[in-house]
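Listed next as structure tokens is one chain, alone, in the form predicted on its own.
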Amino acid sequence: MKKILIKKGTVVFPQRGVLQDADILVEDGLVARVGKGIEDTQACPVNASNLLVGPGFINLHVHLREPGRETEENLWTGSRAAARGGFTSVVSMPNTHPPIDNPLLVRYLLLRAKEIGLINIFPAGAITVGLEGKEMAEYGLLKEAGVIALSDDGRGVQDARLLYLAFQYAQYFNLPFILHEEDEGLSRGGEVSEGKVAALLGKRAIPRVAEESLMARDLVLAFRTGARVHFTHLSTALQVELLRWFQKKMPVSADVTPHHLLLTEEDVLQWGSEAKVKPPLRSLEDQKALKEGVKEGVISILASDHAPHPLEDKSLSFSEAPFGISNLEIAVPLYAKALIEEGIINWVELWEKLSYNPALFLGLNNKGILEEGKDADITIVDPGTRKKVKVSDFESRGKNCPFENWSLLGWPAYTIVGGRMVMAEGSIVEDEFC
């Protein structure tokens, strides 16, 4: 592995909240030196003038679909999409076919990820066997195999007693939870947010309380058990309020997706099934509350919920089309549009929510920070070049995306994983860099 010397960049230190002009020398998979005036004639040079250089982005919520749904995405296409999107690490959700509820499947995923060798893939294991919500999976065996967190993503755990016991049991293995909150008794059959759009389309609604009620229950369960929990893809104003109140009592975190920050329920009228997501797009008032939550730091992590589907599936009738948006390659510029261009946060704060905070939550001590001796997972972003989204150019198999032709700033320019250049100038590095 050749050394890499990143010259003349503006380095982001999210743990300290500062920017600093500096060079970075990468050697043997680690950050060897950080400072001004570094020279090394044996290193491959990267001119980072006018670019932002920071610890690699970590996406806490990605659907890679493998095993069982490889026509939608697989580890190879998903890894390429992540690398192109500036993500050095992703957490893969367990709602595959079959679900990731046993150690054999975890080992399979990790071996495949190592074989592909582009990014770090951290599997989340199922909270319950088969994601059926009836009995706990074997957390100790899952942790030993390499699971980094637990989630029944795609559904909420409906049985309060089961989750209460799971919260207690998982602490023996130091496993955190990534919770999808949805009371299926309230959401069953729903397609869009409760409100005028549902009435106009004549569609059954998914009320806000379906998320809010389960989140309130699980906040209390976490408070009583001391479990480490993270709530994913918030969509309502009351969820932000619940989180704000409980954060005064205990450590708890949450994320929000780019589509919930940029689109509202009104956009379903224009985009149809391309804007069909779960949780559904909500009102402008909900969106404003989410942005305020990000600004205050109540929402401390950003995660894309990349959910790829074949176009033929998304082209079905609205009721038949699956939920989800493919966004892994454009998540960073989408966040830049929603948050930085609107003056809600700055680039250092964005980096904190896309790198440092996810690493802290997952316990990845050598990631999310640029210091000598830490893993050389590095993302370099061009904050000033504007480009249009071209969904047909996605590395992902999922072309289901409503952001076609959106003009965006803040595109990742280079992605370095474990000291190896995997994406340069917007393209995957097929051969050895330099």
Ligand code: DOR
Contents of the next structure:
Amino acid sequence: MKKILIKKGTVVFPQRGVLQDADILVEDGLVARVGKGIEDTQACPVNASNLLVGPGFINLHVHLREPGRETEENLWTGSRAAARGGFTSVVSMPNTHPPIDNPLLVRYLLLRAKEIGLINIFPAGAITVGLEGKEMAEYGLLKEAGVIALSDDGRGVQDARLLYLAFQYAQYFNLPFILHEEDEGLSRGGEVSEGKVAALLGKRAIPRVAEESLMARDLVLAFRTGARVHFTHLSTALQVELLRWFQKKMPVSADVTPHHLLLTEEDVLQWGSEAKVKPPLRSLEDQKALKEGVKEGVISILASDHAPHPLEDKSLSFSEAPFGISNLEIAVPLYAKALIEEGIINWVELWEKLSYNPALFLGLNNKGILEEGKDADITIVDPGTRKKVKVSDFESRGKNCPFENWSLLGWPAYTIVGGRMVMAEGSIVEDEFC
Ligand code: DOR
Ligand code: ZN
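Form predicted on its own done; form predicted in complex with the named molecule now:
The complete assembly is shown below, putting the previous chain first.
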């Protein structure tokens, strides 16, 4: 593998909270040098002037649909979408067909990911067998096979005793949880948030308490057991308050998606099922509280819940259409719009939430930090060029996306994974970079 020399970039050091002008030399998959005025005539040069260079982005919540729904997305299309989106690593969710609840499937995913060799794919394993909420999966075997976390994403674990035991059992294997919170008794049959849009359209509502009550329960379970838990896709103001309160007592983290930061229930009126997601888009007040949570650091991670679905399914009636938004390629500029353009956080803080904090949560000690000897997983972002979202250009098979034609700043320009250039100037590097 050829060396890469990134020249004249503004380097982001999220762990120290600073930006510095520096060059970076990448060699043998690792960051070899960081400093000013580095020269190396043998290395492939990258001119990073006016660009931001930092540790690779890590997306804790991505649906790659393999095995079972490869026509909707698969490890290859999803890897390309991730690389284009500036993500060097993703956590793949286990709600596939069949679900990732046994070591064979985990090994299969890791083998495929290695064969494709574009980005790092870290599979999450199921909390319960078949995601059915009835019986614990074999966490020891899942961990041995390579899962990085446990999740029943798409569903909440309804049985408190089961999760209480799972929280204890998983600690033997040092496995953290990524929790989708939804009391199915409360959300039953719901399609949109409770509120004026549900009333206007006559749609069945998903009340806020569906997420809040299960989250409150699981915060208590985590407090009592000492489990490492992360709450994914927060959508309500009270969830932020719950988290704020419990963070005074124990380490616990959460993330928010770009769509919950940029859209509200009112967008369902315009976009119909393109804006049908779980948890549902909620009110402007909820959105403000989520942004405040990001600003304060209560929400310390940004994860996109990339959920590709075929347009045939999304064009069914609203009630029949599946939940989800495809966003892997545009998550970074969407976050930049929601958080940086609005003055809520700056680029260093954004990087911390997209790279350093998720690496810390996942225990990836050689990622999330740009310094000599660490993995050369690097994302380079162009903060100054505006571009329009063109869903038809997505590498992802999921074209279900309500952000078509949005004009955004902050697009990833280069993605380097394990010292290899996988995306350059917005396109996948098909052969050798230079
Ligand atoms: O909108 C969603 N789509 N939310 C989820 O929790 C699951 C996901 C999916 O798998 O499509
Ligand atoms: Zn979910």
